[in-house]
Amino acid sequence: MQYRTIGDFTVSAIGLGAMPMSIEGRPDQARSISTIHAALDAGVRLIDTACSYHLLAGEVGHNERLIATALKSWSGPVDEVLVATKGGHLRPGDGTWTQNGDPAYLKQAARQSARDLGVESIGLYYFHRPDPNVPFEDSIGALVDLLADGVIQRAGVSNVTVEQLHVANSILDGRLVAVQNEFSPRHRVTEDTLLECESLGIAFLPWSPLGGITNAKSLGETATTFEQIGQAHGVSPQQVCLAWELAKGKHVIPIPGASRPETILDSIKAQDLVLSEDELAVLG
């Protein structure tokens, strides 16, 4: 098991993206909990969620409550697990997404997330997505207040540009510990934020690291180089993809989504896959 850091917290090099357990096509609760337990038993020490990971309008916080239930029933060292959640991106329940970066809302949402997670203080809290109707600086100011009030222990931002990354870190007085942006073989335009995070000592967490829920299974079909390298090593192309991302820097922590134990267990094996310099050069 490889380990990396988010601020002062040591986590596994690959985390668990729990979103698929609460949206369309979600499994029953028993399978979801078995998936979370399988990940934890295998050494995963980072679980990613958000209050907006739910299916119906009246289910806000569904994924957070699911994780709380799973952790409560797990016999391992819960204090070693960092649960990261997010606020500011909403899912009304009709399949659409909206933003709300109002500071008052973010503070209320964080407190509700803490209740849904069953904790007094959230280990890592992200501002989920910039709101075009609210000054970005005001939204980040809410994170400052949440840190001061002890509602959250660490602050992060998601779906940001390099400029917004610097603005957030400045307002937080250098206390920004994580950036979560989409990054995968299909979506490389955020590599500038990945590189900037390395220079600042900030963790970079690719979301949809395999290309998204609908594309992850077909990674080998649409990215033949990943499939060919996987065949050479006797592993899945998904493992090659995650190993490629891990090789981007010691600050990179992919969070592949999973709703089955076998899926996250396959992803975890990417930590043991060492790609050659030639293979990394071909992958880009």
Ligand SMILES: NC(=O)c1ccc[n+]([C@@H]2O[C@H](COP(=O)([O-])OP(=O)(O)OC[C@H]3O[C@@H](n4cnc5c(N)ncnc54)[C@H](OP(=O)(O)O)[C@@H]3O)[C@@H](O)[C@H]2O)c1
Second form
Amino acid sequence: MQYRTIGDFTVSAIGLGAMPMSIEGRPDQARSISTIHAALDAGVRLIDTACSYHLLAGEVGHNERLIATALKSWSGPVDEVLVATKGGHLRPGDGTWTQNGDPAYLKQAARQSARDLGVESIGLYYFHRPDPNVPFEDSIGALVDLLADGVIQRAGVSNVTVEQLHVANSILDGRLVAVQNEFSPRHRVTEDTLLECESLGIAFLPWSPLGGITNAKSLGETATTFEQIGQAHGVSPQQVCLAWELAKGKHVIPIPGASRPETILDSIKAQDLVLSEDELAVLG
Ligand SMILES: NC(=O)c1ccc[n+]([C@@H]2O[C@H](COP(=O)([O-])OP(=O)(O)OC[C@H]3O[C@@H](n4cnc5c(N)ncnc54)[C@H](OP(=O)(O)O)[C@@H]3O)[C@@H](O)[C@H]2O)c1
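Okay, that one was the form predicted alone. Can I see the form predicted together with the ligand too?
So here's everything in the complex, that chain up top.
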């Protein structure tokens, strides 16, 4: 088992992305709870969610409430688990995603997320996605206020450029602890932010680390080098992918999504997979 830190909190090196349990194709609640419990029992100590992880209008917070339910019925040490949620991205219920970076909205959304998670204070709260209609600085100002009010304990940003992560860290007075950007074998353009986070001592969390819900299962077919190296080790290409991401730095914490126990249990084995320098050089 490998561990990483997000600010002052120690988490497992692989987190659980909970989104597939609440959007299109989601399983029933019993399977979702089994998936979350399987992850926790196997040592996962980070769960990633957002108030927008739901399907229908009127279901805002579906994923957060699911996680709260799972944690309530888990017999393990709940205080060791960091539940990270996000605000500023919305689903009106027609399949689209919209943005709202208005500080007043973000502050009420974070308070609602705390209620849905059943906590006094959120362990890690991200501004989900910059809103082109609201100055980025104003949205980050909401995180400053939420920290001051104790609604959130740690602040992060998602879907940002190198410049934006610097702006956020500056407005937060050096208290930016996490950046969550898309990063996978098929989406490497954000590697500049991964590297910048390392130099600043900020955790970097690749989202859709396996290429996203519709591509994850066929990763080995599209990224054949990952398949070949997996075969040499007798493991799945998904494990190779996550081990490759972990090897990019001690600040990297992939959050593979799952909607069934088998997949998250396979993914977390990536923590024990050691890739050689030659293999890492081939993977890039
Ligand atoms: N910040 C953002 O804007 C943003 C955007 C998107 C996602 N996210 C976060 O990132 C998380 C991960 O992204 P994602 O869920 O979009 O994509 P992903 O992690 O690349 O792929 C998820 C899919 O991979 C499958 N899978 C997981 N482990 C596997 C394994 N070892 N072998 C085979 N298949 C495996 C799962 O299948 P099963 O469903 O069958 O278990 C799941 O549907 C999300 O859950 C969410 O928390 C954040």
